[in-house]
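As structure tokens, one chain now follows by itself in the form predicted alone.
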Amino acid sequence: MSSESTRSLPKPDPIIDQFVIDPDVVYLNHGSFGACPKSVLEAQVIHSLKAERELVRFYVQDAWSKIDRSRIALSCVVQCNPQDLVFVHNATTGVATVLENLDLKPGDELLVTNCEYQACLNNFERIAKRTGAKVVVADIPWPIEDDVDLVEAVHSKVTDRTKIALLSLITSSTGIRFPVEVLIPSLKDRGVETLLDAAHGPGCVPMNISAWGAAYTTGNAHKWLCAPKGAAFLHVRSDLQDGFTPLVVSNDALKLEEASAKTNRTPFMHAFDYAGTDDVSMYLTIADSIEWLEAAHPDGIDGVMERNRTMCLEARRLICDRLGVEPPLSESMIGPLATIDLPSGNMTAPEIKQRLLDDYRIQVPVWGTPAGTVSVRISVQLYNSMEQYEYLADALCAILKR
């Protein structure tokens, strides 16, 4: 490690004391895996211990109401009917579950964009190979002027064979906030249903699943809601729930109507709420993480989202000014994540990332864009401070000058 790693690190926001983040790392990468507050981790342990005290009672009786507590809390955040929402371990699992429930035939087209998360694309390629369907890619321009160009790029790939379109609410690598309130109904008008990947959704940007009307929506609670890892959701529009099953069906699969009547839930909910013996403590803790976020800002989760976005925009302006580069997106197209093209010269993305970590103790993604440029992606959470982003700007200037 370089002697430069001993330099004085910038101060984060004081709320970082409520997390377990390494104080010797400038953590600017909440967007990848999130971060869980100490009290939320403690709540998960309490849920697990209560289950272990009497496991039969927990799985046969108590789990249902506890899962519903988180279901109702999360439905208020993403704005949907709680009965249309079930839990899965991550957004990729949600995507895979939807694909397994589609009646795909040879020649069907599955529309994606070049900005989608690789794991989701891999699941699309796998189902296409097995069914004879075809994955069609819409190329989103980079940089991009406005929403109109994005909408046109997606529409240009729609044909009468398009079975479903995968859209990200916010793209992982480029941080584009897709205009889903325009795209989803416009695709529906052309006979195409949407699978919305809202991995960066709850607690990241305002959501209104019911108003948007996507056929399927999946998203993570472990990222911006700060819930434990393995906490995610899948929303299935009510008209599509009949016969929709989890990837693994369990004991009650052949008698769902009877079983769900006993647990006071719909067959759709029951099938997902118990898909075999599993640790569901992360699901139960979603309600606790929402309560923590609501208390962390005077304006609750809405205030958290606005605070994070405002700092992200300020940090982006600062870094762009220092590096002498133009922002690749308009401010209206980003939330608390922003990607900035770097004047990298002959340096590769892995080289820059490693120098930032080794010499400056900065943990931040540096990777490529659809245009082949090298970029840095910043993502702002409550524990981040502008002092940290000023430090990042100084580090990038020093590294790229070399």
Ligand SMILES: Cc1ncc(COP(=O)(O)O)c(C=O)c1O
Second form
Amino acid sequence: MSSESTRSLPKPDPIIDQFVIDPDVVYLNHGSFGACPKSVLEAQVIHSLKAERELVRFYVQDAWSKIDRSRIALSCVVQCNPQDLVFVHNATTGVATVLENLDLKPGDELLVTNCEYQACLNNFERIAKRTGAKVVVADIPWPIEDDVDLVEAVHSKVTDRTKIALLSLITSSTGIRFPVEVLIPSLKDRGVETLLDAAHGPGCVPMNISAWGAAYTTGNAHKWLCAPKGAAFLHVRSDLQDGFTPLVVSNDALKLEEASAKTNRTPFMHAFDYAGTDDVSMYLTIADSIEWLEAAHPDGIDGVMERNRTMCLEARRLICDRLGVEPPLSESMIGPLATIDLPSGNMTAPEIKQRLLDDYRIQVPVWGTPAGTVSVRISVQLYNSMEQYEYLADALCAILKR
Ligand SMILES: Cc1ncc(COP(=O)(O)O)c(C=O)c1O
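Switch from the form predicted alone to the form predicted in complex with the named molecule and give that structure.
Following is the full complex, with the preceding chain placed first.
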């Protein structure tokens, strides 16, 4: 720490002792890379060790019931039929898998918003280049008053050539909770299916995949469910599963019916559950991370989500007040992630971010918004405390001379 900041680091929530987070860093970026508790990492090691005892038995027999344990646990969190849920290593893979399964032709339009995650957009651009389809961007205003403007911005870009719409449940850099319960059905009424990017989904905000009705939903367990890295899911609506394949097909691809009858799962599930010699320990551990999170709050995962959102709103109010800026979104539009425009003067986003890290040991993203302003995005997870956001507010005031 530089001499500029002589005070000691703020205390996180005591639950941080269950994590391996560096005590010399004020970690306010669960949104980018979610921390995993030690006991959950240990559970993953135990799954791996058990597999290593008898690898053939594991890969051809024991793995199925263990994968299903996580499948069932996760389906309760995201509210869907477990049979419609498969595992992939991250949300970006989920998006790429869906795109590979679409029958795209020159002139087809792929609708995205200006708030989608760059890796997902890159996959959209790549498939568009290969197929002759076109990526069409709906510009979500920033700041934004309410859902109506957002819905209108998306609808305004729908044409009769629109093949699919990519929507985030919570946008990465701006932290907007999209009104998916309105958008998914209204797009469907216009003949457009949705690919929902719920990277910030399970454990972040309440989800109901069955009720929302998206054609495809992908999301991460390794963010807000605190699962080990490489643990994500893809939900494919039952009417779209026939012939839907993973990015890489494996041994049983040409005899899926026969193979899946032996493993007592649908061909869709079998195609994803058996991907050859792949590490599935992170998938098996999703059930353990859900158990950990359920036990971490008297009201279970619902209580965790409520606690994190409440603290996020309080932290956002505090930082906005201290900096003398208006919050860019109404409270109803955010979860445990919040973006705040900074009165940055002549300072660039990378400069502010680096000062926060070097002088105050704060790990938090500072980046641009769709309006070209500079913003800070805070995340709130169980190990964070209000004291940490007060410290961030002090640091921002000092750096930005407020
Ligand atoms: C909205 C959104 N979508 C997709 C992703 C990509 O997640 P992953 O890196 O796990 O593929 C992120 C990552 O932060 C994200 O915020």
